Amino acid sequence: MRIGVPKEIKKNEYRVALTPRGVEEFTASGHDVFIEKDAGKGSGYSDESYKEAGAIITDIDEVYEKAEMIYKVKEILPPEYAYMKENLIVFTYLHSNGNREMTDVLLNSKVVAIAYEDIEDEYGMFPLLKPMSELAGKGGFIAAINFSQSIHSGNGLMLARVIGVKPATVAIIGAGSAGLGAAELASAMGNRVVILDIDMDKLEEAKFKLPLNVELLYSNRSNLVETLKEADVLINCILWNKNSKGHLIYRDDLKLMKPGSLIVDVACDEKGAIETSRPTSHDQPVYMEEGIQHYVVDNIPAAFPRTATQSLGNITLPYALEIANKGAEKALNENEYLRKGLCFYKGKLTIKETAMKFSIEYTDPKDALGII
């Protein structure tokens, strides 16, 4: 199969879908690799080590105009919209609920889709999401370190212990891999930090993951006032059901807080967990509501994308050979949970959430692919 690697362009975006030791195990199995000029610069990899690792480097239209699959990082861009065609295998994240206009593309192309979010594993957790998940978590609370400073508007705390001083208390929604990034580097730093979430077996497990300056909390109305009224960084990891009329925080609760403490939204669901969050990028990253500051970049792991690049091309690749060895429609057959990330398919909607959110009608995956 021959796979095409494009130059990500949504902005301050610098990960790279593929890295050359990743080109060198597409070859090694027969494949072609085409990458962009420049794709791999943002993350320290340069023209040359793709073309020693076998890799073809060339233009963007060469390399959609040579791809059976694209495999890249983030959604498809409107400059982007044009190279969609017929059959053409599109490996990314896509978060096609965030975005109609993506949407209806991609269903008018007849495009197969694969979304990296979406797929599961046999526990019914996201494992394509999970290393993007714990960067995120991490990156926002060294956000948190950076926006508390004074010099940026912040209160001027240093999220760090000190002697004697009282330590700041970090709150952080959610104790998936999120919220466990972000309180294992808050709680290693000698702040109080306190978790809430409403599944006990989360909680159960980052008992024995973090120290005991973590405060393991069930997340009920109750003890979410009692949290904003004590937190100087409010921390929120997880995501919002984009169906859901309501908020988890809404603008009044903002006032239970100190002024000049720092919101970190991770999730970065425009009014979603957190009713005054909107998507913000890193060249402008915070904003003020009601006193509060708000910090809700929606590519956080993009500002560390060496790391950020490795981390996602150890998960990814293994998905994105098997559809290359196997071809898309018998990878998504023999592959239930590969199957879990197909969003289009030919002209058909194959993911449940976009349907509702803009009343498309919605294909099962299994019928889409003829599967009895």
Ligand SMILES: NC(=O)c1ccc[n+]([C@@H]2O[C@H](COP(=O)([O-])OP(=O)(O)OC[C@H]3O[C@@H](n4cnc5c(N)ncnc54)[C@H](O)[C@@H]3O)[C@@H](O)[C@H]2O)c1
Given for the second form:
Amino acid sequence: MRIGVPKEIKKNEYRVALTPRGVEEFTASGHDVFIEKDAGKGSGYSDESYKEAGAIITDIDEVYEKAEMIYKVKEILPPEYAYMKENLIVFTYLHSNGNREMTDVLLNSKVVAIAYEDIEDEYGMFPLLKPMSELAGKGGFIAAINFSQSIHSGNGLMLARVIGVKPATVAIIGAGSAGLGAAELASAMGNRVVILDIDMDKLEEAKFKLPLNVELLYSNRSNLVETLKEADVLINCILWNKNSKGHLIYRDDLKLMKPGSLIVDVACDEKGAIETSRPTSHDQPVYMEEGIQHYVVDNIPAAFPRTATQSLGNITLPYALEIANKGAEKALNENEYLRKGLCFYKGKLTIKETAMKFSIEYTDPKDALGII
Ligand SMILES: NC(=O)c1ccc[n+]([C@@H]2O[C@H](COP(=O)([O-])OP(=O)(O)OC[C@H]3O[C@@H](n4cnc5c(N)ncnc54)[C@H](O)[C@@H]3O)[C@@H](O)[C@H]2O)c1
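Coords for the form predicted in complex with this ligand, given the form predicted alone:
Zooming out: every chain and molecule, the one shown earlier first.
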């Protein structure tokens, strides 16, 4: 198969779908890889390194002209719409339920689009979300180290064990991939770490993954209130139900917190779990509400493109190779977990959330593929 890897064009996005090691795997299986010039530059991979691995470096038009499968990182943006064509396989993060315009383009162009975020594993988890969540949790804690500093309008606490000084309290809500990532770093630095979750199984898992001194609390209102009073940094890592009308932490609750403390909202839902949250960018990451600094960057992994590219590539490459080796139809027929990620199939919308959100007709992926 001919694989095309474009350079990502989203602002502050420096990741690339494929590393030179990944190119070697494709070429070893007899595939051709077309990479847009400078596609890997932001992640530290030169065109030369891709060429040595067997890729052809070319311009964006030829990448799309030659490709049978486009392998990328972010959703399809307006400058890329014109490249969408019938039967083109698109393998990337899509998040179509938040993007009506792109949804229409992918439907009308009759592409076969498989979204990273919807692929499941045998446990019903989302393996292609996990690595970026871990990075976001860890990056969120690294941001907390930065924005606790007085020179960045913080409260002046060093989030590390210092002889003779009480450690800072880092409270983390949500013991999933992001929460565990944040807790791993926060505890390793010698902070007092409290992690809350409503799922006892997640807390049980955390018990085995995190050091003994990390406190594991059931997330109810009274534990949350106590935690808010004690926290120097609160890191929100929960998966918030977007249909929920209320919040977990209301504006008034911020008055319970110590003045000058910091909220890092990794989950990043506008007025979601945290009423006062609104997404920010790496250019302007923080703002103040009720005397509490908020950091709500919605693409934290973008700050660590080299690590993110490697981590994402490790997990997406086996699926991309399966699609290339078998062809999309056979791969989607044989691999029910990959099939969960099928969102668009030759003019049919095969992802329920997007169909419901935009009132578009939904087709079950099995029906679309003609699987009996
Ligand atoms: N900002 C970024 O750059 C970035 C990057 C990746 C992921 N994320 C976001 O981070 C969030 C977490 O992702 P994840 O992969 O760790 O999710 P996850 O599903 O692995 O974990 C979420 C956890 O939240 C818990 N939870 C739900 N409601 C709760 C409540 N009321 N109180 C306490 N815990 C509760 C769940 O039980 C679960 O353990 C998601 O919203 C994801 O979109 C953000």
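Positions refer to the first chain, counted from 1. Throughout, rigid core stands for the largest set of C-alpha atoms superposing within 1.5 Å between the two forms. Predicted model, so just to flag it, every value in this text is computed and none were measured.
- Message: Using a rigid core superposition, assess whether Glu122 undergoes a CA shift of 2 Å or more between these two forms.
- Response: No.
- Query: After the core is matched up, is the C-alpha of Phe91 off by 2 Å or more between these two forms?
  - Reply: Where the cores coincide, Phe91 shows only a C-alpha shift between these two forms that is less than 2 Å.
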